[in-house]
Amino acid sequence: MAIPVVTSIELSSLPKLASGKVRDLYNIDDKTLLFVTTDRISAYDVIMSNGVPLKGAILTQISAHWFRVLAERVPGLKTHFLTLTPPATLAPAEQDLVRGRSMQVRKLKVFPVEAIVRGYITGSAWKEYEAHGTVHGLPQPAGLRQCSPFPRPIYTPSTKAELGQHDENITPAQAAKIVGERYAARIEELALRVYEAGAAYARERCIIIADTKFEFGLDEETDEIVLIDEVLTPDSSRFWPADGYEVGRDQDSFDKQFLRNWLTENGLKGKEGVEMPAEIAEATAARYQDAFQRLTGRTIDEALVELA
């Protein structure tokens, strides 16, 4: 039996605040939001016209897992995560609709930068390095090879574009002009610490996290910087199998790089209205499920049964 793919969700019991590439955001009360993750998938800033089975549940459950793990491994880290339980204000049918693919989170002021951390040189960073010896305009050591680790992880922020627009790579100094020096320094520090803790945890489970992007918010009551949005998922990170890793070539992956490669090979990069063939959607789903099981030690089906 085919797994239903949910690319659109409408809740009448709560006001919708925003709809992004993957998530829909609803207001619960003055301090709480509901993040609902659909099965939509985007690549090169374009949303595919069809979705990936179980993707919304996997992203939600893997983020919840990371919020718990990272809070234990990064001293002083605050997150926006509250609970996976749907709000009681939802009608019963709507609770069933979002269960497993939603989480209640704290309402915070969002910093308008993507906090990108790179542990390995790949993708656009490798192309820039090949051409100029830099990454995000920052000089890097000579002699790096494709997919080799940086001597230490580097922080390479970007702007956070509106839906349909493109993020722009910026330097840490430019990020500081956007969010302010004091907050920028703390965001950079936290991003690097969270990446290093997550990468070590994943490596123990035979996954290399090559790079990732985080988002942070401000708790204006306490002036604390808080980890928000999704965290260390196959949508926001490059996940490589550690047992097949080899410097000097593209790596196999558990993330949506598989989809990006298919789009590029078929001349569809950046095109609107693209429908993935069933085999591409199913192969992407299998990669996401494999990553989830390696990181959490259980299948997504087992995780969802516990929430039923």
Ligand code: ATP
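Would you generate the structure of this protein in the form predicted together with this ligand, following the form predicted alone above?
Nothing else is written out below except the one chain.
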């Protein structure tokens, strides 16, 4: 199945509900959404003007893979995943446009926190720890080094900011106030269980998932907490190639390192509307494909053939 590089999609046969940095959400019916992932890529918080070939399909297929794997490995887990088949109500040409890069999901009430789990200390958590010995306000053991694993993965939620705003790190107690005491402990426990199952699976396939962000929704009919959004992708997580991992220094990002280096070397870090040269887009695409293949054991082309 040939998939064109698409940075923006306008479907005329379904109403659009929202558009984020990478994804567009369409309403199928009262209970169902179409989750469409474009090939847009952001680095240092800005979106490049051109896309990365197959990125939308890879992110979609990685999430779909996880929904299957996690359902087996995390007993009782409910997810929003329904099917990779585009809805029949979509015009045929538009079905072709979104096939491979989209999934139908259950529309749920979203809990307004980002359920972040960290297995390794890096990024903003490392900065906070160096300065105060804490991570999201939680005291941590002495002696951690940059990119060390935590003794056990920790739950470090943040607020879910409106578009254009920045998420704010909060303590689990503050998160409990936002989602309600009734759900807070279940969300924390689920986030940790899903991370642990996913990180163990990835580690066997030479990928370290250093940290990740989950989102959860509520099924109001059954009062069940449901795993939603994208799951354990290189966009929602820090993936490190296990082969190059070393404590005490920054790790290469699995997917965006080429792009970040190129932006920095050319003084383009943080600039809006930058166009990546073809070789940078291709090198980035190759990294996403590598992550996909390590995780799923097959190439993205093999996965897409089945959906054609």
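Being a predicted model, the structure only gives us computed values, none of them experimental. Residue numbers count along the first chain shown, from 1. The term rigid core refers to the most C-alpha atoms you can superpose between the two forms while keeping them within 1.5 Å.
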Original post:
If we fit on the core, is the Cα of residue 248 displaced 2 Å or more between the two forms?
Top reply: no
**OP:** Give the C-alpha shift of residue 47 between the two forms, in Å, after superposing the two forms on their rigid core.
**Re:** 2.6
